[in-house]
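In the form predicted alone, a lone chain appears below as structure tokens.
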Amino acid sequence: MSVALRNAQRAVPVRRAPLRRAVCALRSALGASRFDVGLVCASNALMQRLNGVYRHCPEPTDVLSFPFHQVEAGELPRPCCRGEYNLGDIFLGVEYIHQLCRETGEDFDDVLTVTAAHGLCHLLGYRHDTKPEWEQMYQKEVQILEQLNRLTGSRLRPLTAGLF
């Protein structure tokens, strides 16, 4: 199935040909690659909005998923319909993620690939609300960053490592 990326946003110059790839690299790593997703790079106003209607906390962020099925942590949804085989969307941050990146001095395309694997992470039901469900997360994205790095040659890490 296909990933869909769209630039909403002119500010920051994307990459999305890697980018793509690095998504379909992890979405195939979580067991997902029969299921679409949507991937939208955002602007500072776009996310300060998104996050201001959905999590009621008006600011830019880094990302923000949307998924299509309820599921609990790692389990992968149960299709009925051709149509449903949609992980759901996630936004991207980019403005916001490459301020960050220019005041930390991380590298942009390595921050964002993280990032999306973050919000993947979230569409397929894990969350960091507690520390039991952090390090369910943090774990995830541990073993899927590594095996996009075997492929890659990279030496990703999640960005969450510091969170409780």
Contents of the next structure:
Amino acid sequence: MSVALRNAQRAVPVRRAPLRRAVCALRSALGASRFDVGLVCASNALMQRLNGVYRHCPEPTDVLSFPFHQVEAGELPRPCCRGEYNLGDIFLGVEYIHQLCRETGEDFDDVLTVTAAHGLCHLLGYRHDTKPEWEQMYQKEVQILEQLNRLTGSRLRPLTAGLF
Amino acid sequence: PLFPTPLSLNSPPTPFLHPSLSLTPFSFPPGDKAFAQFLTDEIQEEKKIQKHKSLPKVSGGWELEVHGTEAKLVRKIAGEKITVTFNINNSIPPSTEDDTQEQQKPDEQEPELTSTPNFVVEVIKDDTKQTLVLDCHFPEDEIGHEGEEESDIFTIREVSFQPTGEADWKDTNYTLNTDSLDWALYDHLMDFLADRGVDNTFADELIELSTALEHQEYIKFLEDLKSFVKCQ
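Could you present the same protein in the form predicted in complex with the partner chain, rather than the form predicted alone shown above?
Below is the entire complex, every chain and molecule, led by the chain shown above.
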């Protein structure tokens, strides 16, 4: 139902309204509009801490997803009560993404959106540890980004293009 | 001799009074002397730990006006005047003060007190008679604790229009409370502020400024108190 957006960092200016619009559209494209999602724009320090605690990799990163439900890729959660209409939380490493964009020349807002799409897919069980998993996730990302592109006129492509 | 040695006629008799009741101009309560000495030491210590001897600037072209405990930051951009007003009174969250009182060990340095005042942003457009007023707060439970990492740095609590140039607040003007506001609208309001320089970086610098001003006023108060206590 709602996207709880928090901007918890000071390093990078983030435009909240367009990010919320994009995440809402992507969530709808996934068929998960009735689920809440948490979105936190995080600094390198926070991403490093979370990455260290949860993935034993204490380095800044671009996105970390914390699913509320454990589901197979392509399935929607089956909540038992109102409180379970929750996909989980996505931490966007906006400082990390901004630095990356400065190096690659890509548009920060575009990469932020694509990263959010990637994070949403992770909340719904998609993974990219193996090639088959990546292919499945990549196709889903293409699908939802194409829907967003039709709405907004953008030309966004998945984050994991070329991973395998 | 028949007569006892007379008392000296040049010195008045000393009244027999309990020392605490002695209120003659030539002595004042003994506690005051200790209090004044304590204040001397306290002022010295506070000046030693004073982080900013002069008030820090806020980046982005903001001009600062200070009237006692109230500070006002003013900026003009593209047909608009933006003012941010805050008061350092009661601006240090109680949880910070409690931690200082309860947990400090004797030899440990006191933890830094941070001033996080509520602040009011006023946006005046040159061609209107209405000022958009946004009442903003720092989350009280989370500053200085780990939970702050995952929260907004500041929040908008209330929004209303007020007549430009009038000092009195109009209660009859509608006030939007953000507690149950549509989140998309809330984000637009935050972006609106950010476009005018009131963003997370600004909020951080405001805390720095407010903390410095609060400390400055505290030291001045101690000095005034010391003068008052010593005054005869």
